[in-house]
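First, one chain by itself in C-alpha cells, the form predicted on its own.
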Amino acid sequence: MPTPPAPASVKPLSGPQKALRKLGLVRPIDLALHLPLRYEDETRLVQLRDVREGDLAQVEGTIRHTEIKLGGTRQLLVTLDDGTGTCLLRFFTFYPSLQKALAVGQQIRARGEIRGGFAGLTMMHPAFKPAGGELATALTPVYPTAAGLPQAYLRKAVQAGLARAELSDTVPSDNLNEIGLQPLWSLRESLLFLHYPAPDVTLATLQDHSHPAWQRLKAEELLAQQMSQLQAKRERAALVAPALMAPDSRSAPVDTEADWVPAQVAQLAPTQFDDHAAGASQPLHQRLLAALPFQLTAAQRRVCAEISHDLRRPVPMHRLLQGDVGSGKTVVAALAAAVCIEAGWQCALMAPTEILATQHFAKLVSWLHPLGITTAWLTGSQKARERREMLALITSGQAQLVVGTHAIIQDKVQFSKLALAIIDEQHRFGVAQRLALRGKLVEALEPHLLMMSATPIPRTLAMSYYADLDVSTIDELPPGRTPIVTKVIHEARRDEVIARIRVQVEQGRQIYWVCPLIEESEALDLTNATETHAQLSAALPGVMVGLLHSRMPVAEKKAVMSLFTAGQMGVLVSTTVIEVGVDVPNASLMVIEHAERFGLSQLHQLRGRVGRGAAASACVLLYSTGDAPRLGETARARLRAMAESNDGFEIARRDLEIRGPGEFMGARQSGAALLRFADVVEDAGLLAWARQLAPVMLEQHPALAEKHVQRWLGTKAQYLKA
C-alpha cells in the first residue's frame, strides 16, 4: 500500500502576525473595522517660529549639531534648524545606524510633540526621514496596537484589509433615512474616511463620534448587536423544555401574583406539613410561603409570577432576575425550585463563591427540609466520601436541589431529570460554565435557565446588553431593613474609627472591615488584611478579632465564619470575599478601607452587608490621598454617589455615568466587550431604530441580516447563547 503524502508543514506565525491575533484581527473585515484611536497630521510643514508647546509639529531643516551626553541616563542630543528657529531632538535609545542618520549636515523632516525648558524647544524620540518629498494627503491614523505589532505594520495590515472586505451595503437606504443617515455614507466609504481622513476636517467630530461616518458605523454595530440577540432569543423559543406542572392536574397555575400569598395552610405550623393531610395536599409552594418567618413583598410576588409562567411552558426559560442587596431573591429562587420539584424534576443552584453557596444551602435547607425536599451539596473543597455520597443522590434523583459551586458543572456530576438551573451573580461566570450547567439536562432537552444579579442594570443597558433576555426586576426593599448612613472618611481620622468600633462592639454589635490587599504590595501602597488585623487586635483587648481572605483553607474560613455569625466574634477583618451572600443581621458597621481603590458596583455590595437587622447601621468609606494632594474625579464622583444614595438603581446608573457602558458591563460573558463604538447611554436614539428595525431585517432581509451579524459579531454571537 502506498503511503500518503505527508501533509505541507504549516508555516508558524510571525511576531506581528500572533500580535493581530492576539487583538482578534483575523478576517480582513477584522482590519477594515480596526479605527484609529487618533489622527497626526503630516499633510503640511510648519516653522519653528511658528509653533507653541504642546503642538504636534511637522518641521523640516538641516542638522547643526550633534552630540552623546553622558552621566544618568546616556542620551543623543541633536540640534535641528529650520532657518526660523531651533529644536533639540532628544533620543534615549539609539545605535550607530541611528547616529549616522542623524550627522551634522543631514537634511531631515521630524514629527513629534514640542516640549519647552531650559534647553529651548525639544522634541523627544520624534520619528523623522530625509527631507523632501511628498506631503501626506490625509491625516495619518495611530491605530490601538500590542506588543510586538509597530504601527506601520498595522497600517499596511489595515490597509490591506480594507482593501479585501467585503463591504457591500447590508442595511437598506430608506432604513437609514430613518436615521438621517443619506446613502452618500455608504460602509465603505464611511471606513475609508475614518482611516484617513481629509486634512481639513474638524477633529473634534472625529473626536466625540458625531460625524456621519461615525453615525453610520454606530448605528450599524447596533443593528447587528440587536439582531444576533433577537435570534439567539427566538432559537431558544423553537427548542422543548420540561413544561413544569405539578402531576396533579388539579393543581392550579401559579402565575398570578395572588398565587404567592400564603393560603389557609398558613395557620399550621411548618413541623405540621409531614404528617398534616390538608398541608400535604397543598402545592408546594404554598407549603413553602406558610413555612417562611415572613411575608412576600408585592416585588417578590410579581416576579415570582412572572417565572412561573415561564416554566410552565414548554419552551426555556432565559429570565434575568435583578434586585439590590437585600431585596429577596434568594427566597425567589427557592420558590422557582419548589415548582419545579412540585413538577417532579430536579433543580441545580450554583454560586461563584463556596461561602456564598454555603449562605445559600443553610438558607434552602431551613425552609425545604421540614418540607421533605432533600438536598445535595457540591463544592471543590469536599472529602471524596461525601462528594460519592452527594454524585449518588444526585444520579438517582434522590437529590431534588442540588447547590453548589462549579463544582455542579464537573464531567462526573450526572443529573437524573435536571429542569431548572439557577445561577447567583451571574456575571461571574464565563459562557463556558454556564454553557455546561445547560447541557447537564437528560433526554435533548433544554433547561430553564434563571439567572440571578445584585447588579442592578439601567433600562437603557439591559435594553442593548440583555435584549435576548426576559428580565425580572425586584425594586422593593423587604419591610423593616435598616437605613444605612454611609461616612466618608480620611486616613487621617482612623484613631476615631476604631474608637466607635469600640463603643459598639461594647453595645454587644458586630463590624467588617473591609481590605483591598491581602499582602504587601510594591505597586500600591496599601495596609494589607494581616496588618490591621493585627493593629485592631491590639487596640481592642478582649474583642475577638477574626481575619479571612481567599487563600485561607477552606476548613479555616468556615472556622471563622461560623464564630462571627454565631455572634461570638465581634470585628471579622476581611477581603472582598464578603462581598456577596454574608447575613449577619447583628452586624452594624462596616469599615472599607482604601475605598478609593473599589469600583462604585463593588463598593454598593460591601455596604449590603450591614443594615440587615434592627439596629441603626453605618458605613465608613475610609480613603487616601496618598502623596496626591486630592482625589481624582473619578474617585471622588463614586465616593459622593455612596454617600448620596442608597439606591442600587441610582448606584448603577451613576457608575454607568462615570466608566460609561464598556467597563460598566465588562464583557458580557467573557469575551471582548459587545460594542466597541456605539454608547447605548449617548446613542439612545440610534439603539432605539436597532430595536426596531433588528426583526423587520430577519423577516423581510434574512440574507442581509445574517451576512450584517457575521460582519459585525463573527464568533462573538455565541456569547449571547447562554
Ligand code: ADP
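Residue numbers count along the first chain shown, from 1. Predicted model only: the values in this text are computed from it and were never measured. C-alpha atoms forming the largest set that superposes within 1.5 Å between two forms make up the rigid core. What changes on going to the form predicted in complex with adenosine-5'-diphosphate:
Gly608 shows a C-alpha shift below 2 Å between the two forms [criterion: core-superposed Cα displacement of 2 Å]. Fitting the two forms on the rigid core leaves the C-alpha of Arg287 displaced by under 2 angstroms between the two forms. The rigid-core alignment places the CA of Asp82 2 Å or more apart between the two forms.
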Given for the second form:
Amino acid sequence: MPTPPAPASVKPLSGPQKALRKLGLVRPIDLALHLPLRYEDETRLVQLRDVREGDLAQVEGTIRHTEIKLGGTRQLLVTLDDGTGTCLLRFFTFYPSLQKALAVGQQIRARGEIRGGFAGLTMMHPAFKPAGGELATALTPVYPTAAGLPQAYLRKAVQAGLARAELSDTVPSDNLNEIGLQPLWSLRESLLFLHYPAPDVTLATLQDHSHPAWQRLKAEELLAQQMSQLQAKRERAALVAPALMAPDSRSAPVDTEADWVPAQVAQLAPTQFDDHAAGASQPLHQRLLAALPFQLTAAQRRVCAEISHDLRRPVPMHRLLQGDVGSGKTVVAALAAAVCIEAGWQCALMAPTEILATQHFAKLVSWLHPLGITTAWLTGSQKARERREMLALITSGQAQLVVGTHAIIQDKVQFSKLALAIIDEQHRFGVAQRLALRGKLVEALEPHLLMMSATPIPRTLAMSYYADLDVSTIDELPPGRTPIVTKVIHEARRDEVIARIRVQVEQGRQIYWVCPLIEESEALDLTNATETHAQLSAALPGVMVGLLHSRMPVAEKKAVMSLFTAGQMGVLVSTTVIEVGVDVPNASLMVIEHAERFGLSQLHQLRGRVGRGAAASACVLLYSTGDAPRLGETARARLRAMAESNDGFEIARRDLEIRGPGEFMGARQSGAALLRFADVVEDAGLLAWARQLAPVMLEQHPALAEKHVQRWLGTKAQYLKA
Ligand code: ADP
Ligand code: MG
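Would you generate the structure of this protein in the form predicted in complex with adenosine-5'-diphosphate, following the form predicted on its own above?
And the full complex, kicking off with our chain again.
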C-alpha cells in the first residue's frame, strides 16, 4: 500500500525539540510545571574572605598561578585571587582552549561550591566566564534536563510555556483552606514564584519544598494522581472479562488454599492413587499440581487461590504478583494459565528478554505438554516460516498458551480467545507495551492481567501509587535453599577471587561474573566485559569461559546460554543481560564487578541467580573507589545492605530509605505517571487530604476534576490504567 506523502506543513523536530519531547514537555502547561531542581545565585559577587565551606559562591579575581598535576589523576590546578583571599580551582578534564582562558593574569568570574580542605578553599570544576559583565537580577533556575539540552534553551522554553499556559485554579478554595493553604498562593502565583523566586527568599524553604508555593504544587499533584486512579478503577470495574470456570467445575471453586494441593493427596481415597482414569478427569490445574516434582509452598497456595478467585469473576483482574527472586512465581503463572486453559480460553505469557522467554517456554512446555496442552512461541528473532506457523496456531485458537517476548503484542498477532495475559518482570516493560497486551480484546471482552515482579513494592507506596492494583505476595522461599553468603571485596583483591573461582570450578560448580554495561560513549574507566573475559580465560586454563552481552546477535547469546545451562561452561562473563529470571541451579558463585555502580534492587536480582540449588552459594561484590579515597555514602549503604540481608523485602525497604520514594518508583515504572514533587512518606498529610477529596471532586465538580487531571497528567493519564 503506498504511504501518503507527509503534509508539507509538518516540519521535522529539531534536536532540542526532540529532547523536550523526551522530557515529556509538549504542551505549554507541561513546561510551566517543569520546576527547577535548584537555583544559582548570580545576582551578587562575594569576597573570598567571607565564604564558608558549602557555600555556592560567585567570585571575581585574577589568576595567579596554574599548573598541571600529573600522577594519580591528571588535573589542572588554578589559583584565583580576589584581593581578599585565594581559592584553588580544580579541573579534571581540560583541553587547550580551557587552559588558555585560565592563563596567569586572566581575570575571571567563577561560580561553584566552596570546599575546604588541605589546600585551603577549593572549587571543583567551577563554571567561569571573563570578569565584568552584568549581574543577574533574580535567582537563576536550574531545570532537570536530558543529555544535550542546554539550560539556556530550556529556560527560554519554560518561560514561553509559562506565558502561554492556562493556569486558572481548579481546586475550590474551601478545600485548600482545609490544609492551611492560602488563596494568595494560587497555582499561577506559586508557579511564577518557583520559577523566578525573589533573591531574598530563604533558599532552604525552596530546597526542602516546605515553602507554601511548593505545598500548593504538591497538593495539586497528589490530587491529580488520586483522581485519575479512582477514575481508572471505576472504568475498569465497568469492563467485562470472561469468567474463567471449567465446564465441570462450576460447583467446585478453586479459590481456597486447600484447592491447591494435588487432589490425589488431598481428596481422593488411597486406592485411587494410581488410577489414571480418575486423574484424567481432574481439572487441568489439578493434574499439573500432581505432575510437579514438588509441593507448593503455603504462600504459593495462597496466591494461587487469590488469583483463581479473580479469574472466576467477570471483571478483569488487575493483579501484581510479587515475590522475591527464586520464590517460585513461574509455577504460579503456569497454574493460572491452567485455570484459563481448562475454561477453554487462551493465555499469553510475555517476558522482557528472549533468554528469559526461552527458559519459560522450556519449563512450561515440560510441564504442560504431557498434559496435552499446545503451546506457541513468538520472538523477534524467529524465522519467517516458524513465525507464520505460530501465528496460525494462535489465530485458530489451537495454541492454548502463547509464550514470547514483546513480539506477542505486535499488531499482526491475532488471538482467537485471549482471556489471561501474564507479564513477567513487569517493571522491565514500558507502560505502553503493557497496555498493548491488554488491548488484544476478543469480542469486547477484556483479558485478565497478571503482572509479576521480583521487586516488592513497600505497602505504603503500593497504596498511594496503585490505588487501582491488587497485590498478591509470595513471602516464603521453597524449602531446601541455602542462604547466600555475600562478601564485599575491594577490587585490589581480584586475584584472590579468581583463585577462589578456580577451586569452585574444579569442584564442578559454575560461576557468573557480571560486569557493568559496555557503554563506549561513557568516559568512565570501566573494565568492560570483553576485557574481563580475556583476563579470566587466561587465568583459568582448561575452563570454558563464555561471554554474553547485549550487543551480541540473539543466536549467539542463545548458544552461549545453552552451554552454560547444560553445565559445560564453567564461567559466564556477562553484562546485566542475565539480570532477570535465568535459572541454573548448579551456579553457586556470583561475582559482580564495579558493584558500586549498580542499584540496590539490581544487585539483589543479580544475586538471586545463585543459591537455587542445594550447594552453599556466595556472592562477591567487587568494588572500586576510582580515584577517591573511599566510596560515596549511598554506594556504601547499598553494599552494606546487600551484605546484611538476603531478603528482598528488607532490601526494598532499604532501597526506599536510601533513594527516597520518587526515585525508587521512577527506576521501575518508567513512563508511569509518577509523583515528581510530592513524597508519599513526607507528604502523608497532603496525601490523606487528596485521597478524601478525590471522590468529592469527581462527583461534585466533574468539569474541574477533568481539567485538573488533564493539566497534570495530560497524555500520561491513560498510563495510570496500565
Ligand atoms: P522466580 O520467582 O524468581 O521467578 P522461579 O519461578 O524461577 O522463581 O523458581 C525458582 C526455582 O524454584 C525453580 O527451579 C522452580 O522450579 C523451583 N520451585 C518453585 N516452587 C517450588 C516449590 N514449592 N518447591 C521447590 N521448588 C520450587
Ligand atoms: Mg522469574
